[in-house]
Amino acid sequence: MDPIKHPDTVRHSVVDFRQMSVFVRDPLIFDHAEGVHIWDVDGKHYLDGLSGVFVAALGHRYPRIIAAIHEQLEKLTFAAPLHGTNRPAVAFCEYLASLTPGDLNTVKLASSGSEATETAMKVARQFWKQSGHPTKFKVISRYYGYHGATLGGMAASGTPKRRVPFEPLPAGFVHIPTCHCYRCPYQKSYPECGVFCAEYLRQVIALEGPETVSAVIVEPIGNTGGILVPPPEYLPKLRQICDEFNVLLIFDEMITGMGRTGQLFGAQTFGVIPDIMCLGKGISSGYAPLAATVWNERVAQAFWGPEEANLEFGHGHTFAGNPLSAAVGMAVTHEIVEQELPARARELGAYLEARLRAFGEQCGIFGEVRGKGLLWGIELVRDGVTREAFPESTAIGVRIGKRALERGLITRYDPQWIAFAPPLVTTKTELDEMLAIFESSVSDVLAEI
């Protein structure tokens, strides 16, 4: 056994969302990687079917990104954020602003997705205070949404398992049911429902009082809950309702941004432009901590004025705009655009969808296959006709996911669903290898239950 795996060594670490008393017995510790291939410290090989966690869009050891890191290391690795900025940060903000849709043209860099969503909600609150509407402070989000691990991001999140240990959370956050056509929380059917889940937002804003609501924050495709894809009318209706009540619309594009859904941004995939967009994960492909909050000209103007007016955005993080991270962001984004990886995500995603649907008909437990580009979720059911779920105690998704991991495939798994999001540079052959492991893992678990 590699000494790094000894329980007395590992016990000093805390791994995300894991019970360490169990983890230390047989810890998974990664050692090195190449493309979509990863090896642990014991030399076991894995295929990355999740881009790490929706992050490694370009895979590992991408030469041009490594070269950009080396080049910046020789120049500047930190710049005093209280006094100024730096060349890579300015250049990257300008480039990102040229790519974002509409007039989303003002960029605040950050180090993590949680920082970016927190920034967005703070921007919204300060914007209204400086725009003559000081009582607009509430943020509306959805149950099953996840917007980060900070207290503000967690307050906007809507998953009890993640929220409850930290309650009471900050005030001013209101939740509405998510958009989940396969298991509609309103027990309606699409399209006869008229996309009631969106119309419900209108009622909530009216009842909360439009003069108190600052923003609505949503993920264009919801991750928690099983890659929940809205119908085409849903996000346009949210945009219409926000405009009607003079409320800012925030898209949390940590997962859907940077080519993942087949366009550079989920906003383009669904044809809706928010007032504020939050980016992370794939924006650096995991080569450096990086995220960004981008807002439109209307919002930007509220922070622009004479120094004595104190209109500047009253917020910052020590490593936000770090020159090394910004250089990585520039290099990664250039590669995604120049190599036309969003188009590749559409092409490979269509193949992945077809394979999943075909195997679903064969195995009989895929209730719904849903996604866009290279972001796909599978809801697992006992009966495809009645949509009867497996009992929670069966934990079918966890069992399949763990079996696949034993065989060398990394996915996102939950008791009732599994998600695929391989790197945008994955080849068809590598995807076939991933699917072969996944299909055999499903078959083995079905034979056991």
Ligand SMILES: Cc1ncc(COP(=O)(O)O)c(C=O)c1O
The other form holds:
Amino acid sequence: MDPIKHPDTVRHSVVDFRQMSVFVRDPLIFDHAEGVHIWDVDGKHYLDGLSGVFVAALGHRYPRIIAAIHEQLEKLTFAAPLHGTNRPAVAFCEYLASLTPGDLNTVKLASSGSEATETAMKVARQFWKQSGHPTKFKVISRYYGYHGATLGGMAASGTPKRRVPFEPLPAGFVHIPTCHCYRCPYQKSYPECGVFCAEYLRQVIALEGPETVSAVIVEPIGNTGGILVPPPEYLPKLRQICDEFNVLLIFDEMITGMGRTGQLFGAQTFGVIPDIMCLGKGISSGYAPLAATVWNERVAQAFWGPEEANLEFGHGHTFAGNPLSAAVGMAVTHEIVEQELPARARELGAYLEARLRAFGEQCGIFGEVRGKGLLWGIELVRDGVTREAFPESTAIGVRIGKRALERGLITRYDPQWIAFAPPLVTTKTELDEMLAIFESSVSDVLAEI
Ligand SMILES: Cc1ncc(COP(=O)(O)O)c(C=O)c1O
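I have the form predicted on its own already, so could you send the form predicted together with the named molecule?
Then the entire complex follows, led off by the chain already shown.
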């Protein structure tokens, strides 16, 4: 055993969302990687079926990104953020603004997704204060949503397991049920429902008082709950309702952005342009901590004015706009665009979808296979007709996910669902290898229960 794995060594670390007393017994410690392959410190090989956690769009050790990092390392790695910015940050913001749809043209860089969503909610509040509606402060988000680990991001998030230990959370956040057609929170059926879950937003804004609501924040495709893809009318309806009530629409595109859903941004996949867009994860492909919040001209205008008016955005982080991270963002985004990886995600995603559906027919426990591009979720059920779930105690998804991990495949797993999001550069052969491990893991677990 590699000495780094000794419990007395590992016990000084805190791994995300892990009970450390269990983790230290057999810690998974990664060591090196290449493309979609990753090895732990014992030399065990894994295929990265989740891009780390929806991050490594380009896979690992991508030569052009490594070259861009080396080049920037030799020039500048940090520059006084209270005094100015730096060449890679300015160039990257301009490039990103040229790619984001509509007039989303103003970019604030950050180091994590949570910072980017906090930035979005803060910019929304300050915008209204500076544009004649100072009482608009509430943020409406959805149950099942996840918008970050910081207190503001948590307050907007909607899963009790993540929220409750830290309550009371900041005030001014209102939740509505999410859009989940397979398990509709209103027990309606699409399309007869008329997309009631979107219409419900109208009631909530009216009841909260439109003059108190600053923004609605949603992930175009929800991750928690098992890759919840809304029907085509859902996001356009949210856009329409926000416009009716003069409320800003924020898309948290941490997962759906940067080519993952088959277009560069989820906004384009669904044909809806938000007022503010949050990006992270794939934006650096994991080569540096990086995220971004992008807002439109209307929002931007409220922050321009004479110096004595104090209209500037009162917000910053030490590492926001870090030159090394910005250089990485530029190189990664360039590569995603130049190599036409969104189109590749569509193409390979269609193959992945077909394979998952075919295996679902065979194994009989895939209640719903849903996704876009290279972002797919599988809801696991005991009975495909009645949609009866497996009992919580079976933890079917966890068992399958853990078995896959033992066999060398990384997925996202939950008691009732599994998600796949391999790097956008995955080859068909590599995807076949991933699917072979996944399918045999499902078969193994089914034989046991
Ligand atoms: C949709 C979404 N928003 C925000 C975040 C928070 O990002 P980070 O973990 O980089 O702070 C995540 C992270 O998983 C996410 O999936």
